[in-house]
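Coming up is one lone chain in structure tokens, specifically the form predicted on its own.
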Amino acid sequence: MPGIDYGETPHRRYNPLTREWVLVSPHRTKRPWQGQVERTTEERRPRYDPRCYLCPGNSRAGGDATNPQYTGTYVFTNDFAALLEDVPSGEVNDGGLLQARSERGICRVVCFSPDHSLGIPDLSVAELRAVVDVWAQEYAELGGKPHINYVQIFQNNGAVMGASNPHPHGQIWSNETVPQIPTVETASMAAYLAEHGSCMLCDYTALELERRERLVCENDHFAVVVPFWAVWPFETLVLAKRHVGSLLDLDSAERTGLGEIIKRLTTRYDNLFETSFPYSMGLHQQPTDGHAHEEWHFHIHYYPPLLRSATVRKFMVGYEMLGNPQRDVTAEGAAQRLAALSEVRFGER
């Protein structure tokens, strides 16, 4: 069977984690960043904003609590949580067509820094290591509760991604049940382990490090790639080089390495179109349901929407809403673009 010319021929790529396909149409746009590149004026934020409900000493959004004068990271239970811990048990099942079940959980907010003006690329590796340590602590505490079976740590960066506040922060939602996407990933990785006798993402990481076609950057402990099956134009996947199931399995050097690779990747993102790059980022780690989950391999997804400039975005519309996801720029082209960028943020050069 002849091979595929990834740069010329329409083709589909398979995502083994979610068992879904993406249509790639490289002939539509040979160079996805051609055309006018619109630059935006960077918003200059103050180090402290008296109106910000996440800044130290300020009243929070609900008005019932005041932030302490914190000097590092700061965690609190979300005042407008999507999940609540004290929820009565209930269920509806009307012939299988109308089903609903109550869901308990705990939602927290993690402020990465007291400085309102900073973004992730502005934080030092030491400050990001502190964030990683807090993530690990929260994963252990929340996941250790008997009614919490999954802990989802994530960050929405930028108003375009739904961030309601520009203060550097992320969120943690912990669920009574394992959410849909981690459930699918668990099944996929378990099936791969049963069939091949090895970890899916260990094998995939080794393949990407050998071929280096989609490698963006790496350090001793982590590799960043544009995954072969990427849907979003500059989507990336952060992969642990060692087989670890969660943050709790990382040693001290690996935790520092994770902070470093996050800084390097997000700096590249900002340099791509010389703007504070919007994205949704999420850590995927093994469920906290009491099972061993030997199949699980720690990784982080970054889903940024920008396509050609700071103001031209990718939207999922038409065929993508009704058929399956589609992209024009290949994963290889996107990786080359990101890999060529400086790791010094554009405003500092």
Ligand code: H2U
Given for the second form:
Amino acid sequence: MPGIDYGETPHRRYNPLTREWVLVSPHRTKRPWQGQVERTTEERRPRYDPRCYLCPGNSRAGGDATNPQYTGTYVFTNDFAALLEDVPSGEVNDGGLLQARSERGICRVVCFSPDHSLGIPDLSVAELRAVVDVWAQEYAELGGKPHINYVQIFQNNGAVMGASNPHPHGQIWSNETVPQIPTVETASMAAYLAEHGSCMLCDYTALELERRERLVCENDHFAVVVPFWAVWPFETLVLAKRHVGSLLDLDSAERTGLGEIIKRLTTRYDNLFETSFPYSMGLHQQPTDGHAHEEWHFHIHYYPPLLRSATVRKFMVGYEMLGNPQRDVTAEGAAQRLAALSEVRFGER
Ligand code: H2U
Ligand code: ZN
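Form predicted in complex with the ligand structure, per the form predicted on its own context:
Below is the entire complex, every chain and molecule, led by the chain shown above.
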């Protein structure tokens, strides 16, 4: 069979990490748009907000706790944690249809900066490096506990993605059971290693660095691509150039490189629609279940919902809830748009 004209022909693409498919309908980008396209005005925030439960010195919503006068990053156990350390262990199994298991875990909140007014692109490379350091420290500490087999570090950025507060912060949920998505990724990477004798994401990074059609930006240590199989319009994948399983395998230059690439990527995102760009992002690191996980290749997923402006977002509805995800703009088209943007944030130009 001949190849596919990705920019013209409806086709399906395979995600080798999650083993899912996405329907790509490039011909639909020509369809008329009659919805609203608004510009949002940037809300200016104070550097300290007396009502913010994450600002230094303020008391939290959870009750008794008060934040210290922290000057860098600050981590605390989530006052409304989804997972708890102390739960009675129990199991329901009626032979198939009804299965349940108690689950133990620890949830933390990470404040990236004491300054309430800052977004991620406003943080300096040194400040972002400090965030990487605190992530590494938490991964080591939580993952080192015998009953914690997986540590998920993530950030909801912007109210539309569920961030409850504009103060720069992220979350960590860690628990006994490796969750679904990293479980599938582990199986995929292990099967690839067994079959090819090489790492899936090392090979994928090399492919993208050679072709460059989906490359957004890179530095010595990381590459950012809109993955071939992206579902969200401007989804990106941050790939470590070296085969590392977690932040703990990064040397000092690589940790700084990670902070730098996060700053550059989020600046590009903000410049795309000249707005503080919403997203959920998360680090995928090897499970902390005591196995070596040679197949694991550290990466970060960015899932932003915006489609065509600061106010027009993609919804995963209809066919996508019932069949499989679908996109119109190709990954290559999205990558070219992101690659063409400035790395100086629009407000500062
Ligand atoms: P999000 O913005 O991603 O929701 O993260 C904020 C977290 O902070 C959220 O999980 C917690 C919420 O439970 N939180 C506290 O732990 N203490 C508080 O005083 C308020 C919010
Ligand atoms: Zn604050």
